[in-house]
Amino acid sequence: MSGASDGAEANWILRHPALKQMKELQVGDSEQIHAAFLVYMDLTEVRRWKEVSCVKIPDLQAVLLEAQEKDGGPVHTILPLPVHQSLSHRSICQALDRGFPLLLCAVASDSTLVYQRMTDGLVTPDPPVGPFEDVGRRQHRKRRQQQQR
């Protein structure tokens, strides 16, 4: 493979319509745009989410993504954030105020993506499903009974 074709293949990213749209939002932070593009590609190409679009909150200098996990499903707001970048409570509130469920996506320097669902207030966890046994305690009881014999 020649070096010229390597450069042409790498440039597809720079020509991608989503990346161009993100740059047009003028958030001014190339690292955040890079993080948003990686999340965009994960949502569209890996997770196959629908209707993925880029938006900007006027006060928050960041690219937000809005998408549906499946056709006809609820719209989610995704806030891509480089892992080293700090986030204020005010920023989270601004993203939550959009009225959609919010996913914070931490983007590591090795392109690892970690999604965290954010809520406005505390949410009680769902109860566990399925038959659960305290196996450790049962085994401990069995050992103790065998030792006593």
Second form
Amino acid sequence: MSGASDGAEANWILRHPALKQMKELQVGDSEQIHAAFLVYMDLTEVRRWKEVSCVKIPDLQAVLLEAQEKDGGPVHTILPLPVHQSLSHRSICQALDRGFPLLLCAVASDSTLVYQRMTDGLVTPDPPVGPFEDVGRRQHRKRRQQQQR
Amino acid sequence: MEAELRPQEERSHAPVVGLSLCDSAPLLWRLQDLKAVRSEGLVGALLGSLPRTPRQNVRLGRPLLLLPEEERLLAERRGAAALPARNQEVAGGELQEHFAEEQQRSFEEQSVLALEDRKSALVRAMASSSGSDEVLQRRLLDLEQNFSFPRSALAVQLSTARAGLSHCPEARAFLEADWPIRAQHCPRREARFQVFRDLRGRGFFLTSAGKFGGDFLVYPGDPLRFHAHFIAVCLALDESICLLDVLCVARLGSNVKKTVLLCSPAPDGPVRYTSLRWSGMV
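To test you: the structure above is the form predicted alone. What is the structure of the form predicted together with its partner chain?
In what comes next, the whole complex appears, and the chain from above leads the way.
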């Protein structure tokens, strides 16, 4: 009984229609497809993103995902990659050239997912949040007193 | 004819900066050179110790060390030239002799003044106590014969403004001789230079980003006025980068509130930039 259920458990990924779709794209090795599947499950089941689908683009040997965070929200391109794999700036640019904001997702061997936003061009960082207090000499005096003690 | 004249005209407008080469390091010593270079948006790094505040690393003084990219940019604009290397030993020997003479003269002057001081102090002391004039004269004579001004009491003047640094011949044509550029052509250096030139052309100020594990820190204006916005990592478009390294540098960037910029010069001109930002997706 347990043996059969274990077998069924192990095979459920391989029988999942989404995985079959990804395989049909015929890009990416089995590790990358597995990574793409994990990200697919995370986006659909955990984060409840909408319209999650798998796509491919010429020149890039990897399965890409396309999804919206909310209904009617902006479409994102997601690039899932196993963490030990390497990539080139060119492949990132190719994924960005689709015209949608890109999320790079690194998939660790324990299935931990780390998302990283990538944008074309120079994006100024958010400024530090105020209100700002001018500490003045108070801090220096306090520090010096502490040192003397 | 015209082609020959035009470059000369252009040259006469832009100031030419004099580099002192210390082995291969391009250094700027003269104040007008540092000002000229800063006004062109090149920051460099100060290396020297300030004579009045020597034991600290927060505020440093001349010379200014240029980044290889800054040096190369100046070379492209024909804005720098190597200064003729002066005969350092001769100059040093002269300075030492001069200094020793000054010290000796100062010592003699100070001895005389110290003796005068002691005599007048003695006179004042004797005047307050009712002693005879003879005793006073005898004691003054004693003092004069036995007085010696110790060398350790000598007040030494440290000259903090070195006139020698500012005085260099201004022969422009002579200065514009080429200096040997350490042309080590490797793709990474080339990429760095292309990125540097592009960002400088857009008005950013760049310094080296050793503290942040990147190639350059990119400031929207003078570094004295702004915090850096970007950490620039320069790589070739097809260079293979480990995903872990990308995550590492992106995480660092988000911790220090700077955007990490992946920069790659494209063979057909424009440099491609990709900004990495924290996704906020826990």
